[in-house]
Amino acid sequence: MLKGRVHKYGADVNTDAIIPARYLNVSEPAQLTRHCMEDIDRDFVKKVKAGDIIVATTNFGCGSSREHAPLAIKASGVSCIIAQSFARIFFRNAINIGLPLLECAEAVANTGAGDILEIDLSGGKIKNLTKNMSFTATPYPDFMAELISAGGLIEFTRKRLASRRHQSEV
């Protein structure tokens, strides 16, 4: 279960305004979230807390494929992001990390900044305790929240390889 404080944002959110291209030089989590939104939201990261949930409009994460923007985003404690659609590479890569995205237009539209918000990845389920509302999301294939619950596609295949190792061992 998920709970955090709502970071909203509008639509065609990219990768650029995510993790400016000016530091893409740098590849440390702790080092990207310190400039993590700084050219949409100056504020941002004196504001996210941890488990916080950002909400956008449409085509979240569209530019440019770059790691960095998911990575960036999940380093300063963003614990989900909702949108009514993402860039497709954007999701892949969010998803490789561990990071759980949930498209749901409907809580999009009844979320506003501030709102806290209680999420159940597993059945897609949505509260806005702060309205007093629920919204379901297309919950995740297994496969993908196996690599989600892991930690992201290393993490997850780091668990397999070591599974098999100790059942070989046996």
Given for the second form:
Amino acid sequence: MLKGRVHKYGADVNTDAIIPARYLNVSEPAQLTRHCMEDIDRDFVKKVKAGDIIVATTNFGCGSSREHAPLAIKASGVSCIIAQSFARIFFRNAINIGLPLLECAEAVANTGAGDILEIDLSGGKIKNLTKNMSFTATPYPDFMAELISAGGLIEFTRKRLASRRHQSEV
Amino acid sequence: MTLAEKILSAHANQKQVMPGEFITVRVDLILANDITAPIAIREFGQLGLERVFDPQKIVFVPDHFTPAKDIASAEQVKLTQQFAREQGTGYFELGQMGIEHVLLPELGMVLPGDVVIGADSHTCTGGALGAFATGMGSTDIAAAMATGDIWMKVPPTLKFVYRGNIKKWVGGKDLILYTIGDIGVDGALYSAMEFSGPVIDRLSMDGRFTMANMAIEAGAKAGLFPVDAKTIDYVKPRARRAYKVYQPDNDAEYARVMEYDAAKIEPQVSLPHSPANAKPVSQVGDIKIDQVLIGSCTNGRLEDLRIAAGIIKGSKIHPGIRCIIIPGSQQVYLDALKEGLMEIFVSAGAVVTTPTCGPCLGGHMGVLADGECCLATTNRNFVGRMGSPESEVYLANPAVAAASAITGKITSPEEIIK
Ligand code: SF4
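Structure of the form predicted in complex with the partner chain, given the form predicted on its own:
Let's see the whole complex now, leading with the same chain.
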């Protein structure tokens, strides 16, 4: 169960806003967090607390393929992002590195900055404790659920490689 | 099946694939750059493998912050170079290096029918050659370096058909800016774009690269062009391995078909801060600029430089304006040099730099200060993209960029070349 305070953003939050390219001469998540959301929300780094939740409207994470974007968000303590829709590469990257994302237009429409949400990831249940409302996110396709439950793409690949080795030994 | 579905099904060893289906596809080329490779290499290290699956199919192009702009960048480049050496993968040192999406097609490393994945969103540029080329993150690249394949969700295909006679000074950049202006930055989200029609048939390869390059700016996974005689002419002298040409079926199912009358499309300018804010240049108004950038993986090819030089020839860059010209690769540089284009630029008061991404992503070699305004032939004009979050970027084709460099404000090429 995740619980945290909401930071709310609009449409098309791009990866240059999440982590500006000028800071990409390093790749350590801890260094990246210092500039997380800098060009869209200067105070984010000061405000964000472990467990917080980002809520945004459409096409969150559009732009570049930089994995630095979900890495910076994850390392800043954000526990989950809820949006109406996500940009494709950002979605992949976040799932691959184990940053939970939920698509739920209703929750987005009914959640404001500062609200407290409680999220049960396994069932995609979102509760807005401030407004006392509940929502259900679009369920993950089976393949993605498998990827998530493996703990991300690296773990998933490790298992695949092991079973390949096993097969070639048999 | 659509072109994207044809290529994906062949690489998934399936007779057929359906949009929405999750598949595992074999990859023909894996790419990362100096920004994304270090994370991919770190994640690859987590897998505990000695070797990558096939070093011939992996290539690193350090193009973003090179020539290394500071110590931290130099470290990232060094780490990438060391890994490439140890593993025997492709690597392009300064002197061979070009902007990845200009360089790889030019060297015949991206070929028709390929599945190409790159840890760079503009990997979709390869779609101009009839390849399924798509950007991913570093962890995806790490996994693919280990296994030689990658998971994908089959995208629905949107078809874009361009008819009519294209106007003077209108090129691939204008067609794609116009299209993104029409459908929006998420207009092709999760989809493949397939470009066709008489206008596309007549469009040069360089123009097609420009269009495929910006498919991601509409949210697309890939932007593909069916292979024709022009593609084959481009590919034949370059290819050093076998390739296969796929064509979309006549009865392919498209999620949507969009038709455009190219005769109605003027040179476009995308206003800050979204590529979708596209307007005809005649309607932009009086916008003074501080800098012009002609280059990038979008418009850093020979044809682009020829167009710009044709307009700048005999004129001077407006005083107080910085005009930066960045050839996309060493080959483009050399060809432009031989044709005398560089002399035109330099004697007009522009600077020509070594191939690099540089200012396109606010890295180096032309970063913007607070309140400054740049007209660039690049692909993104997000807040802070080229420097200060208080700066502004307008996107346009090389002709508009060259004309504007002469007048110091956003200008239609028609005003310079009567
Ligand atoms: S030129 Fe710009 S858009 Fe192209 S790869 Fe380099 S940074 Fe990315």
